[in-house]
Structures are given as C-alpha cells and as structure tokens.
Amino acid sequence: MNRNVRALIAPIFRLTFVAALCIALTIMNENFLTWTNIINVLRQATLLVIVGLGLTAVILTAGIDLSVGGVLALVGCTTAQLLKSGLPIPVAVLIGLAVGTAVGFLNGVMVGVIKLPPFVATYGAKWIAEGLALLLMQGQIIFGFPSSYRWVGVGYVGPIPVPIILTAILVLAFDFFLTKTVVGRDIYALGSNRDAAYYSGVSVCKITILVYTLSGLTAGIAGLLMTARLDAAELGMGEPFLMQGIASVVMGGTSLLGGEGRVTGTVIGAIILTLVVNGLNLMGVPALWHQIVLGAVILTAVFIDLQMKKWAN
C-alpha cells in the first residue's frame, strides 16, 4: 500500500476512534453530548494542543523536548510577576514569550551546535526553567490579573471562547508552515534521514535550532493562556503538560523516529485525552484513577495505531 493511501487511512482511523469514544461517553452520561460540554472539552484541549504544536515540530526531526512543562511554568510565572509589578500587559506578554523562546533557542543550540543528546539537553533545561520559576515565586501563588489580560483565557467572540479561536489559528499556521513551505519540508527531510538531508543541502543545525525555538515559543503561549484562564500562576502549573503533550503527538501519528506526522493528528490526540478526562469527571470517577485510565487509553490507542500501520504496509 503506497504512502498516500496510508496517510489517508491514519486520520480516518483516529477520527473513528474519537467518534466511538464520544458515543461511549454519551451512552454513559447524557450530559456529555451538549453544546456547553463540547465547548468545554475544546477549551480544555487548547493548552495541550498548543504545547503539542511545538513538540510535533521537534519530534518530526527525531528529537524530543522535555522542558515544555518547565518553560510553560516559567513564562506564566514571569508574566504574572511583571503584571503584578505594574508593567503594561503588552510588554509583560512580550517579555514572557521572549523568555520561553530563549529557553527553546538554548535547547536548539545545545542539541544542534554542542551536539548534546536531546533527552539530556532538554531535561537539564527543564530543571533550570523550574528553578528560575521557583526563584521568581518563592513558593507563592500570584493571582488577580487585569480583566483585559484574563479575556484571552476566559473571553468569548460570539459563542466561541477566545482560546479556541487562537488555537485554531495556530494550528492552521503550523500545518501550513510544516507542509507547504521549504523549511517545513526540510524538517520532514531531517527526521526521515539526517545524513541524506545534510548532503542534499539542508542546514541541519539551523533547522534543529528552529524547531526547539518554536517548541519554547508554543510552551510560552500555553503558559500565558493558562495564567489568563486560571487568573493565577504557580510553580507546578506546567507539570501535567510534558507527558500528555508527548502522548498527544504520538497518539496523533507522529513517529518518534521522525519524518512522519502532522499537527492535525496532534489535535486529535489532544482531544482524545481531554475527552477521557472530561468523561471521567462527568461520571464522578475519583481523580486518583484518572492517570491509570489515561495511561491505558494512551497505550491502547498507540498499539492500535501501530497495528494499523503494519496492516497498511
């Protein structure tokens, strides 16, 4: 079966998985398939999708970024401190995003220039980012941001929450960038065969720095949206997004070996994880069981996806 047919089958399978999950949750709880809950699910998925966009670019090059949770927390805490100090919102937001982008850039330099293994470089960056956030916060929780800042996290444009609109724009931009531009094709080429990409003229170092920088930026955007939604910032706010972010990317069909996948698949993976958590909440399942169920769903979805790929070959 050729590559184009496989590329068509994979998203159909994932959408079918989402539909089956929705049907099962609707049967178990009649409140699931309501407009209010659907919007709630999509809004909850936005942060995971945004983190997953940058991770998708990194994993497409056969890399990994373990610092996204720390970067999310650092950007959220930095922006919160700047806002509480009276700095104008646009300035605080730009500085926060610059911090996240800088951490991503340094990750790219460590991996692309210094040649550290991605796991080691980004794991070290995670601890540095969390350490800086700890110094900023001193164990405190900052809350009470301006309403104009909070609008980005809780506001609406008509019936649609602002975070969903912003996330949709980012998804479209990343999908276009990765699939329709020369640099995007270089990212896929680098993940498919690093040596062949190098000899064909791809700037391996620049592409590596770029994807990690994008990952830092998207983690920073997620940090801003999270503080705006919660009207609070604290040290551990980014902890859940590392493994769930990677799981969303892998469940969406992006290969950890690089060179295969799309951000649209990452969106589906993030929605699957969010649907599971939402369904568990509606059914009153204790939070202590959530991680066990999520782990089982992730393993099942990835296993089925791998079997589908083997069948397609």
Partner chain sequence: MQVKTLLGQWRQIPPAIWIVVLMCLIYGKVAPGFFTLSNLTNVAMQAAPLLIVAVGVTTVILTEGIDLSVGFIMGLVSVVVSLLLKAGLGIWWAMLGGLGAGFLCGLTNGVMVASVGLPPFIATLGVGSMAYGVGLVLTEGQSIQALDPVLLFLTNGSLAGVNMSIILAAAVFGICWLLMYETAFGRNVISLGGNPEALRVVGVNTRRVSILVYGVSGLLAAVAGLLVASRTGSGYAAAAMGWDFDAIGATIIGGTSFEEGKGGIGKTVLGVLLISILRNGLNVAGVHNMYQFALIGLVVLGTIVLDVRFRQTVEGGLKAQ
Contents of the next structure:
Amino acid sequence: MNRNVRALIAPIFRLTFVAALCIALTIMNENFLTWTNIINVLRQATLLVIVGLGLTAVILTAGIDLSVGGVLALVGCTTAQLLKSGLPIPVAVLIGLAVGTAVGFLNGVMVGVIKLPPFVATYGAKWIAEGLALLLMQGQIIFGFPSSYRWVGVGYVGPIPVPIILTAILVLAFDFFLTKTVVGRDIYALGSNRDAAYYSGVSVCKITILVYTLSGLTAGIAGLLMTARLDAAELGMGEPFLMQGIASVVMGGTSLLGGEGRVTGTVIGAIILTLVVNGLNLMGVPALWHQIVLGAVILTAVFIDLQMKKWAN
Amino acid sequence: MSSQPILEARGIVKQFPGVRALDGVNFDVRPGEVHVLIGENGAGKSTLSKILMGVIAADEGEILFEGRPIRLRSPLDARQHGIGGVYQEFMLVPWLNVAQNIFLNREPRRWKGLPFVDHRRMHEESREILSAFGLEVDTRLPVKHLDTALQQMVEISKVLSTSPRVLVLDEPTAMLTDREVSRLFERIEELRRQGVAIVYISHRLQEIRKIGDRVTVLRDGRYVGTVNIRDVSDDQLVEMMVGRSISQMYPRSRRAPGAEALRLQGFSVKGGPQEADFVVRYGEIVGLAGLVGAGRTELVRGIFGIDPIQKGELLIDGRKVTPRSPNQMIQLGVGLLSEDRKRFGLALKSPVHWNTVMASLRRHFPRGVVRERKVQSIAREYVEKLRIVTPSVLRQVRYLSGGNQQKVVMAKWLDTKAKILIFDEPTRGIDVGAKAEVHALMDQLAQEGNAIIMISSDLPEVLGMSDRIYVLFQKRIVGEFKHGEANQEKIASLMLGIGTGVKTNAS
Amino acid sequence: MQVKTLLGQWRQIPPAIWIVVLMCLIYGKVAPGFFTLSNLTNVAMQAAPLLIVAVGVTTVILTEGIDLSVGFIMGLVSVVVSLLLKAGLGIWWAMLGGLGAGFLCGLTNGVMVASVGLPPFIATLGVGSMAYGVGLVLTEGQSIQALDPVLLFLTNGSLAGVNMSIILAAAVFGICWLLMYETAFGRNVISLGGNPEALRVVGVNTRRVSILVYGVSGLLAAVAGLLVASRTGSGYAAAAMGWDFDAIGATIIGGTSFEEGKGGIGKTVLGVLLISILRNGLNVAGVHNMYQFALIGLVVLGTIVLDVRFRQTVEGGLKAQ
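With the form predicted alone already on screen, would you show the form predicted in complex with the partner chain?
Starting with the chain above, the whole complex follows.
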C-alpha cells in the first residue's frame, strides 16, 4: 500500500506543478483565468499533445523519433499543395496522412529490421522529410484553404473547439490501446526488456515498425491540424515540435529507457509547456526569449522528474 | 606460513533488496597462504570478495589490515593497501589494446611531467608480463579480438603487474583451458612463496585440493566454518556447502514416459552443436550435461528458434518443424526458461503480474483487450501455487529474491500451458530452499505428463532429477545414460572428453 | 576473426570508401570542373569546419553520449564574435570570447549529463536550444556584420600557398590526435564508452572525464563557428543549422559506433570527406540547392544502412537480437 502511494508522488507533483503555474499566472495577469484564455491554452496544447501520443509509444519501446517535426511539416506542406492544386479535401488529407505514415513506417524498418540506432535512423528521416518539404514549397508559403478544411482547426462544437475534441478522442484511444490491449502490453514488455520480450514470443520486429508508424501518423495529423488552424503551410512549421514533443513525453514521466509511462502524463507535460509559453505571451515577453525559457524549463522539469522517481523507489 | 593475518574481515553483513547476501561472515588470510572460499551459487562468495576489494561497502562489520581497522570506500583504497584482484565481471576495455588495458591509468610517461604515453615501454613491459605466463600475444591487438581465455589471462596479468600483497581471484579458471590453468597455478605457487596472501574463490573441489591451504565455507550468506584443507574429505566439504547429504535432495515420484514429444535428427545449430540426435518423451525429465561452452545452451536456443539451424530435423509430436522464432515455438507448445533470468526472463521493473502473463497474454485475451484485474488474479494463483514470496503481485520483480524471481519466470512458462519445457540452469544462483521447491515442481510437471529438458552444470542435480541424461562435449553428444546407469565419475569423464575419441583441449 | 580472413581483404573495405570512389567517378563524368585543383581545394575548405566539429562529436559518441548542440553553439559563437567586434573589442579578444562561450556551453552539457544525470540528448538539445535562444535575443534574430580582416583571413588567407582554414583544421586535428592517442585523456574517453566500471576501478574520476569530453566538443564547435563567421563575414544565430546532423553522420559513416567505445577520430575523416565531396559535387554539377537537402540526407542514411549491414556480415555476429 505504502509503495502504491509512493508511485503516485510523481503524477501528483506534476499536477501540483500545473496548478501552481496556473495560480501564479492568475496572480500576475488578470486575463489568464478567463474562459477564452483557458480554451486558447488547451487549443494551443493540442498539436503538442497529438505529436506526443505517437512519440510516447515510441519512447515506451526505449526508442526515439527525432523526425516528428520534419514529418509534421512535410504532411502539412504536401496537403497544402494538393489542396491548392484543387484536389478534393478527403483525397488531399488521405494522401497527406499516407505520406506521414510512410515516413514512420520507413523509420520502423530502419530500426526494427536493419537495426540502426533509432536516433540515427530518425534523425536522417528528419532531414529527408524537411528536404522533401523544401522541394515542395520552393521557399514559399501556401495560404488560403477552403473553409470546410479549416473547420478542423478553428471550428467549434458548441462552446468547445474542434481540435480539442479531436485530441481528447485521440488521447483516449491511445491510452486504451497502450494500457488495455494485448499489443499495447507487448509495447510495454518490449520496452522493459527487449530480450525477455523476444523470448516470450513478442514479435519485436512488428511492434517496432508499428510504434514508429504510429508516430508518423500522429505527427501527420498534427501537421493537418496546424495548417488548418494557421490557414497556411510553411517549411519551418514543424521546428518547435522535436524538442517540445520529446520534452512533453519525458516531463510526463515516460522513461527514455522504455517500459514506463503513460500518455496521460504526456498530456500534462504538453500543457505545462504550453502554459509557460502562454504566460510569457501574457506578460509581454518578446518571442525571442521563449527559446531560452523553454530550454531551461525542460531541463529543470526532466531533472525534477528523475529526482522524483529516484525518491519514489 | 606466518600466523598473523594480513587481511581480516569480521562480522560482515550485506543486505541487497530482497536478499541478505552476507550475514555475519568472518574471513582472514595470511601472507604466503592460499585461502579458498567455497560455497554454492548464491552463497555470498563474490559479494565477500567485492567487499574485500572495495567495490561494494559492507553494511556492518569491520575490515582489518595488518591488525588495524581500515575503510575500503573504493577499489582505489584497496589498491593503495596492496589489495588487488580479478573480478567475476569483465574488467577490460574492449577497444583498447592489450598493453593499454594492462597499464590502464598507470601508463609509463615518455617525458617526466608531460602527459605523453611511452608506448614502446608500455608494450615491452606488457610482453614481459605476459611471457611470464608463456603467452605470446600481440599487445597491439584490441582485447575484443582475443578469445575469452586470453582475455582472462590479460585480466590476471593486469592485476599481477601491480604486485599486490593480497590477491583476490574470483573463479579465475572458469574460462581457461588446461594448459593455462596449470600455468596460473605455477604462478600462484610462486606468489605464495614470495609471501603474497591469496584469496581463491572456486567451487571446483579438485582445483582447491591442488593449491589451497585453508578453506572457508559459506552457505546462504552465512559463515559455516574454516578448516585446513588436508583435514577434510570431499564429502565433508560438500556437506558443509549444502547442509545435508545429496541423496535426500532430489524428489522422484514414479514417472511413466509416454509418447515421443520432441526429436532431433542430425540437428546442427550455427555456432552450436553438430549432428545432434536427441529424443524427449512426455512424462520424463531429460538432463543435458556438459561444460560451459559444450553447446548445451546453443542446442536449446536452436530448438527455440533463436539461433539459425544449419541442417537436420526437428520433430514435435512426430511432425516436422522449422524453428523460426520463439513466438512460433511457443504456439507449438514449447517453453524455454533461459539460463540468464535477468536478461532473457524478466522485465525487472515491471510488476509480478505483467511478468507472469508476458508469454500468454494472447491465450487469455484472444480478442485483444486486456483486463488487468484478471491478470492480477491469474498471477495471484501462481504466487500461491508456487509459493512466491512477495507482498503483492503489484510488486516490481526486481525487489524479489533470486529464488522468487526464478519462480516468476517458471510461472510465466507454466502459464503458456507449454507441454515441452526446457529449463536452462533452473536453480543457478538461488538458495537451497527455493532449489528444493523448483525441483519438486519439475518433478510434478513431469508426472503430469509434460516433457522436460533440463540443462545443469550441477552434476548431482542432473543425476538426481533426470530419467535420461545426454552428455555434450565440444558441440557433440558423446553419451546417453538412463537413470541408475550413470554416476558422477562416468558423466564427468565424458564431459571432459575422456574416452570419447574426441581430441581434448578443455579442462 | 576467422570470418574476416575468409572474406578476404577487399571485402573489408567499408562501404563509405566505395561510395566516395563512386561519387568521384560520377562527378568526374558529369561535372568537368570537379577534378580541378581549385575545386579540390574548395572541397577541402568546405570540409575544414565540418572536420573540426565532427572530431568533437566523435569523442562524445565514443563515450556512448551524443551532442546535438554543436550547430547551435556554432551559431552562438559567430554571434558572440560579431557583437564583441561591434562593441569595439579587439579581434583577438572577440575570438577568445567566442571560444569561451562555446567551451562554456560544452561544459554545461557535460554537467547536465554527468552530474545532473540527464539523458545526453535531452541535455544537449536543451542546452543547445538555450544557446540558440541567447543568440536570437542578442541579435534580435538579425545577422550582424563582422568584416574584420583577421577573421576573414581565416577563410581567404593562405600560408605557404595553403588555405588558412585547411591549416587550422589540420592543426586542430593534429592536437586532437595527440590528445586521443598519446595521452591518458584519449584512453579515458575510449574506456568511458567501453567499460566505465574498469575505469572507475583503477581510480579515474569518470564524471570529470565525461564533463571534459562535452567541453572539448563545445570548444571545437566554437572553432568551427569562427570559421563559419569568417566565411560569411557575419554572425547569425541560425548560421549552422543542420551541422549537427552532418557531424554525427560523418562520425557514424566513418565507423564510430554508439557501442563499447569503438571507433576513433581518424575514421571520421572519411565520413567528413564523403559528405563534403557529395555537397561540393552537387554544387559543381549544378544541382539546385533545394534538392541537395534531401539528397544528402538520403546518401548519408543510405551509407549508414550499408555500413551496419557490412559490419554485421564481417563480424558474422547475427546473434539472437
């Protein structure tokens, strides 16, 4: 029992951290605790959360996916070009997602079959994806999409924005998949001890390909949402997601060594990062400073998380 | 032999999570003697040697050097007192060359006061040190490229070149061939004459007789006693180690071997056994004896679809099967409890219940949706049935003792409902009580009609448990015995290649 | 070992060498200007800063770590130098300031990894992005001119007919070679990746070694940053985006692996050559800049894939997993 209580220390600490941030922001700025701003924060967090979902699955297998930002940009740009060229929305969206999934699948093959270190394979994929996006865009920005497409990014169902609903569904689906299905348990087993999982009949190769493919898919979905929301697609749109994505996962308590963690943690991690940015904006800190503050917050948060875990054991 | 101990340990206690590794152990060694430390696997020999070498710290007790209490906080502390040793773990750097490894962190300098290494002198001196063992090794080779015996000799040379006053050798001969063992013994004899105090850890009785003066026995982390080696018989030593005589140890209910479960014909595994012919029937335990490296583990890895098969056939229930992956073999009703439970058996940071169902999730939940409560209740059944000592099935397995961890692995394989079970060193590193329980369980499984293959380095265990025994020597099956036909001498001599017609080069 | 002798000598040549040869042949055919002395000098000049960063990254990878901050550090250093010049400091002080900034970033990486215990790539990514942020804040995201003659001399000048940047790279490489293979430091680096326990047992402070390795990597990135500032005549926070990929790629193509401290800085030269020839050849052949990005990624990744395959055959070590 005592041990179970201890296991809750880190998650409780994370939530306390969020609460403290909110209180601090409320005191510092009266605009923080307004419905509009709260919804705004959540909507901003959606992209990071979605990227973090696939990434969590990858990191649970003790892997890493450095290509998420590149894939996000590539999918955004591909879909944008296709929409511009007059393709029907569903076709453009499907092709875009297929591209993201394909890059993820290739990552999976490189890691699972060819056995490259995950970090090398996905870092290479990042540069290829960004290179392809560069080719597609020729240095331009594409903007002005049909409003039915933009609805996913800016629309509302009742008082709640569409992206938040979409993200909530995805989070629930991923959490169910990872914690309540046989394949999900295989992912945890693989991350806890790859050799033991293999000896126990887990298809190490297939599972590896699966998680990277999922990560490609979620990065792609985020890419679509982002183009829909900004009503624009550009080359550098994926850039912040690499570090912030990984940081959300790790800050959410998922261990980079694999086998430990949960997507609900990732959601909290993403919200913390978004709150920090939101706070900086509300306080009028110039955007150039955000990079420094975020770097510091991430390093500190990962450090605290490691300490919490050490202490809980 | 002088009478004053140079190094003495008193009342040493060391607690690891889940197991009391040492419990009030006394030990001392005098200049010019070889003091042997023996005990079964898990008795605490290596823990004690690590404490003497400053690698780990004791929880209680004191260490005296030349009668004065000292504190060993690090291996460097120990080295400054002239205590050096060979660890059981690999302590060489794979991609540094032989000379660099021997002189790690004490390289000769080219110019005084400047940090440049004098490679020429380093290689020359390394060659001298190695030739004292009659070894002609290219000192420019990375140690990664040496075979394990040579690596071990480099490791020993590295320690000896520091001229220690107390030398701790933890199973130094495990990887060595005959010739190297005799060279090592000559060196030990020489060092003893020079007045070096030597702590020698082993469980090979013959070896101990050759070089030992006194012997201290540990059992389950407790101090059993210290005797002069000439005053005791082998049987007495074994009884001190085990705590009872061998005949009472192995349960054998009446078994009735039935149909053929698994047959190998001319089975050859890459890097493993060649042309193996082998049969196991339902309801019997078949033992596989052989030295480490004889090809036992490779054989069962081949059967389980891990190592690629070169040629030959594998038949399960009379049907031909080509093993491709553990997954496939598990579906055919085969289970492999690996020799290295931490590496291949358990997810140490996962709780007991997820470990229990790691190989059988799909059987329990064919529709793909897992219910954790059911998993917990399955695990609870095994905890009860196998008497696994754990506060809860939610406990991470790394906190359990070795014996209980092994039982969790057994639970995992039992839960696959495999009919053919392969146990590779099932009782290695677990305490005597758990050992007996594992044996009883294997006996029961055989009686219930399962086919069991057991690999063990523990000859009494092989003799006591098996209905039939195959002996491997240098990747070949060189003999087969029925229970009752075999005795320790017959099997041991076959294991060593005596009377097999195969050329010997292993001890 | 036996497998190696069986496969014969020629099959032991790593695929990277074949690819370099192949590229030279293709470029020789497609781009007549490729095999001219001036172009080959060009290749070497382009290779110079990459070699300097890659050597640092190689030492980090030898310790089973990773350094993703080098590109950001290079950018920051170019900014620091330019700003110090603008503030009226002498060029030598400005360069010293730049080198100091790089070294400091590297040491911070080291402390984060070795003392604080963060995973290397989180630590270096975090520190790197902070360095980038500092560069952005200092310049407000603009490029700052730095047309000091001494600074420009690093790229344009020459000594005894050899371009300065080549001399600088050779000198840096020579010093690193001495450090790695003639002193205890190099042995510590290799041991830290190969078997840290063995190092600890003989009384080496492994934490200090680790911090120092990241420090060296930061310092070398700073030297490369000076070259970049010299080439562009400016300081810009984003001046060296993607250099970390090139440096890591060069290291791995060369044959340094993340396991057991295998490899060395000598091997990295090969990887640096491959990437530089590839890039230069694409330029000379007139391939548009936009295609280069993806092509280089593809070739680098392809070579690494081949290399992994190659090593698996040579070592015959197709073990269980």
